[in-house]
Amino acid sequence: MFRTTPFHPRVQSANETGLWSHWAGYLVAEKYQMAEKFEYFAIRNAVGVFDSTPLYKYRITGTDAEKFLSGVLARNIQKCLPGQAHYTIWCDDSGYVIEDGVVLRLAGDQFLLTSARPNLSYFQNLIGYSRVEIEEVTEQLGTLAVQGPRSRQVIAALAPEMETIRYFHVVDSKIGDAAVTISRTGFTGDLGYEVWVDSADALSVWDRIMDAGEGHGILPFGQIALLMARIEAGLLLLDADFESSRFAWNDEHRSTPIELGLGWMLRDLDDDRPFIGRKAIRNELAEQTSRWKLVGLVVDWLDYDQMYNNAGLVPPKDHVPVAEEFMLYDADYQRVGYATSFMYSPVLQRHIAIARVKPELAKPGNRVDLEVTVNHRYERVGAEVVRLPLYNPQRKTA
């Protein structure tokens, strides 16, 4: 039996398709609308908002939670001071991750994290001795992205400190007469906060910011908007740009920090801190052992046209994203990488994918060819690598 979220009242009458999907064991839209532009667009346009209380939430509190959280996530924690967010990894004594996630500091003892995936074992038998707890919480929290260029405008009308809150940056307010903590963070590469609060009240926090959103074109927006803005952020997803450590099947599956594009949250490996991964990390960047290296793609539009003229077809431009592996190649056919997620994107106006490449090859403006099928045969469109993310407005962080 499916769980729903503290939201879900509001979700099932807005959802005009009846269209499902399961995350983490909820129920949650696929999409509101019967074209799921209308919220993709909502998110870069005006303001959408998203029910994303299955994540995984756990409130890890304790004399020793910094001491503990130093040691186990790859991002160093003690650099995180209280009223502000990480995004961060952990690893496996390989170096290699297990997954990401969010961690709020909330006070000097007292973080939030969460991830896709339960971990909540994982983590408490990391413990020891140390004077800390890890409880799950998921069920006690009901979260709501508010994402959007009029985000802050809708979010600042029920809480007016929100105004002037810095990207990364979490405060406790309240909306109504709700208390909340709210978070300006996201998973859609643009402007946008999140709002925490007790299960108990989400209903009228749910009512009070569609309230505050009319006259914004406020939307609620499901999982296909999203996994179409975060591809264009560049945001990486568990199970489609890389999968956990712990239950891949071989080293092929497993991805390091440094594959993954993620080395800007390792720049203290020269101090004293232990984490676990510590040091085979730092032998992989001594030894230059890296396989790929994470890329945006941008595909030739005018090649990709003229490839399906050739067969006889109308050439495709499907916004939505596929989450599988396209394989990349060089002049020389030689097998040089693959795509993970892949679309069409709507703001860019371009077929675009989050990839790795050899990293020799992942220079920007480098060419590499793109396997897709069509008429039933293996074809290859030239792409050009580009920095992630694909789509980055200043709006985000300011």
Given for the second form:
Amino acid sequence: MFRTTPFHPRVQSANETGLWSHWAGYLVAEKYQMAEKFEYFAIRNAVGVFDSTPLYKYRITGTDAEKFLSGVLARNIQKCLPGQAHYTIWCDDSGYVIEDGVVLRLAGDQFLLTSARPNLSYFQNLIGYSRVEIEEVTEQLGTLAVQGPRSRQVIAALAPEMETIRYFHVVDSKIGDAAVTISRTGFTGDLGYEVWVDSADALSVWDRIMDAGEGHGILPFGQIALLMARIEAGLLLLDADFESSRFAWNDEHRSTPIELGLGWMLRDLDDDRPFIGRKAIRNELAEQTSRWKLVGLVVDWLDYDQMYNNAGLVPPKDHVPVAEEFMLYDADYQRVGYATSFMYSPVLQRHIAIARVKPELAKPGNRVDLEVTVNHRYERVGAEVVRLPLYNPQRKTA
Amino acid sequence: MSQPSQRKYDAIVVGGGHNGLVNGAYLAKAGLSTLIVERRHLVGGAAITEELKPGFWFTTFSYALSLLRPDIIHELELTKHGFMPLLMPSSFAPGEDGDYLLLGQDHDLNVKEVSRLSKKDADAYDQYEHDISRVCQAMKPLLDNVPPNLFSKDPEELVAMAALAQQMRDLEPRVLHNAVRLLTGSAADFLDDYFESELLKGYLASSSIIGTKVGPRSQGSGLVLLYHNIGEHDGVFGSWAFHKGGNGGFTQVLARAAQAFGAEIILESPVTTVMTVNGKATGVALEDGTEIAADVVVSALDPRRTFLQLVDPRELPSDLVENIERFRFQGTSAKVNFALDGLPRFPTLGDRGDQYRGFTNIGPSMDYLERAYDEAKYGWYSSRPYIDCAIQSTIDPDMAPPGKHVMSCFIQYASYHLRESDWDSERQNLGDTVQRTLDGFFPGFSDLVLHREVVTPLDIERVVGLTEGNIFAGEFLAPQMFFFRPAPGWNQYRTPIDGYYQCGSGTHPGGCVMGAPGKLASQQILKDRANGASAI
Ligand SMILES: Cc1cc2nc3c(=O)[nH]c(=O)nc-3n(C[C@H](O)[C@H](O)[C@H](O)COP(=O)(O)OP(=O)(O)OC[C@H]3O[C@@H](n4cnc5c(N)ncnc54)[C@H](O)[C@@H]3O)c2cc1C
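Since the structure above is the form predicted alone, I would like to see how the form predicted together with its partner chain looks, so please show that one next.
Now the complete complex, all chains and molecules, led by this one.
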């Protein structure tokens, strides 16, 4: 039987569509309103609330916690001071990415790490003699993401210190009587916060946030709107843009951090910090063996419109993300990569995709051809390689 | 008043409405030193948003987007400057008897909603949408290209005419026939072929009268219906959006884009004359006497001002002058904008408010609309007007303080020429009439009103400069469209004065916040410059 999150009573009454899906064993709203695009605009122009409780959450504590994580996570946790947060990954010995997640450093020896899939046995097997404890707290904590240009006003109305919290920082706070942890993080690429609350207090926190958002256009948003926002933000999704190397059948289904465009996490590769995958990644860089480079694509609107108009069709502009592979070709019709997440972006007014291309083609401004089907035939439409994120409002980090 | 930085420009655009801004942006993008000269303290013309009461932002005139050409969004890189059309998730049409039609984003639910009114209308609704979309798809290229000159013997024009004829011949007979029915006939005849529900017909027919002195049963209303459906929002014909911050938010985006391409904008600088020497434009003179020189002058004003006010009509061919003098304006629209203490209450829906997230259409039947029109025919305003309400603050929190709302009400009919009064005397009576009508549909409405702004056709003329308050800078009537907009032989943005061009809504394709006149005029200007040819 599926589970429900601690916010479920509210989620259920707010979901006007009767459409649900399952996420990590939980019942979650695909969308609350008939128009998922309306929820999406709450994220981009007002404030939206997303129940992200189903993410796996691990509390990692102990004297050796920092040391442990600095060996397990590819991004150097020592640089993440108490009160800060990191987007991070962990890799296998061959330098392939296992998973990604956000780690909050709540205190010197206290961390909270999220992941899309369970990772407890993987982490625990690595503890050895270290003084570290890892506890899965997925069920104990409810997580509510409050995202959008008005999110600061809403959150700060409840917890005034949020007025000044910086991007990827985290503080303990209170909402009403409930003790909460609030981080300036999210999966939308917008100004936003995530509220971490004991399950028992979840409903009161939901209610207070919704009340504070009254008049600010606050709306709960579902999975579809989240996926739209995350593609624009260039945020990767496990099993859409990459697969866990632990469960991949062959290397074709594995990716290195460099291939995923996450090389920026590894600026200290030359320092003497051992972590799993370091040697392989250094080799990859030295020998330039990366097979791909993750990029953004922006489809040539004129090409796209003409292709459909010539086919006697109205060019579709569907914002619902398509999580399928779309092949990419060069001008000689040679395969040069594939797109993994494709959609029409309402704020960019273009079709966009997250894709991987051969490294030599990854330069922004390069042109590739994206394969789509029109009138039941394969057609190619031009697309420009761009840097991720595709949409990056200043307020996100301001 | 801001000052121009130079004394001579490649191009000067007179009027900073959205078409002037689009035109100036394209010219600047092409490398011309460009100055846009606006009479008022802000750009936007009929597309502005103003804070008339602290915290309440009013879309004084136009209030929604659909006709805007998508290529302009891309070519002028508008998303970089904040372009953001917000989805209207619903559309609401209250009936007279407490019934209503509430459409949303779920197609099948919409079909069910229509079938609640009439089972027969359910699939007819799909058929109607499909048929009209086919016509829109067929006609769309006409909006995005300079129309051929029917009266020219230039080989290029003959080729263009032949291509147009070929395009029409290539259409399926049913599509072409529907197009002709819409372009020449009445909306009522067209809609009657599909539907029986009066409420549904009233709702759909409302698009056939906007801005135009026709009733849904008048021949010619079909054209207006088609025009209001041929726009698109994110690829859906006939779909409308609120721009973030109202249509004024949109024109601010345009101004930023134009400036980013290098265009200069000066405000509070009314142009009195377009200067000419030997039949060639040489620049403009401002009201304060300043003269600014330019090789190209573009008027973004309406045809009457372009031809009869900015230049001396004696310099123009007399048949052109005659055509412009009889070009029909006869504005019939008004606005009443409200600041509200809360959302109106529609009793049948109890305390719900989500029905107001798009247009709320007070036009509950074809008869209602036609009766509203009757009064305008005889030089008055409707005692029960057609009202298109839009409460953008329901989806855009930037428009009003939390819990409060702004409600834009587009009103028809309000005849510019009043039979035995004048608009300065009738302004508040019109406001009261509208408020009374709204009270009828939303009991207690008046109690919510914190502030009211009445915009009469005369105000539209005075403030925006649109002659006789015609919102489209000239009626949408077949003899004033395409080959004939604004006058036979002058439908290609040029004028008889060398270097003097027109780009306002009085040129092809016409009014609405669409930008096509501004863009197409820029193409013509750039083409003429490239040819080094004189404009004639
Ligand atoms: C009440 C109302 C509601 C409408 N609603 C909608 C709607 O919801 N959606 C839609 O798409 N369309 C709507 N329209 C139509 C649309 O707004 C207009 O067709 C369009 O904005 C006209 O744009 P324009 O640039 O051609 O001209 P204008 O907007 O008229 O711009 C002309 C500019 O020139 C300036 N000017 C005038 N004289 C001089 C001078 N001598 N020197 C310098 N500057 C001068 C004016 O101040 C003005 O800024 C509406 C119009 C009105 C009036």
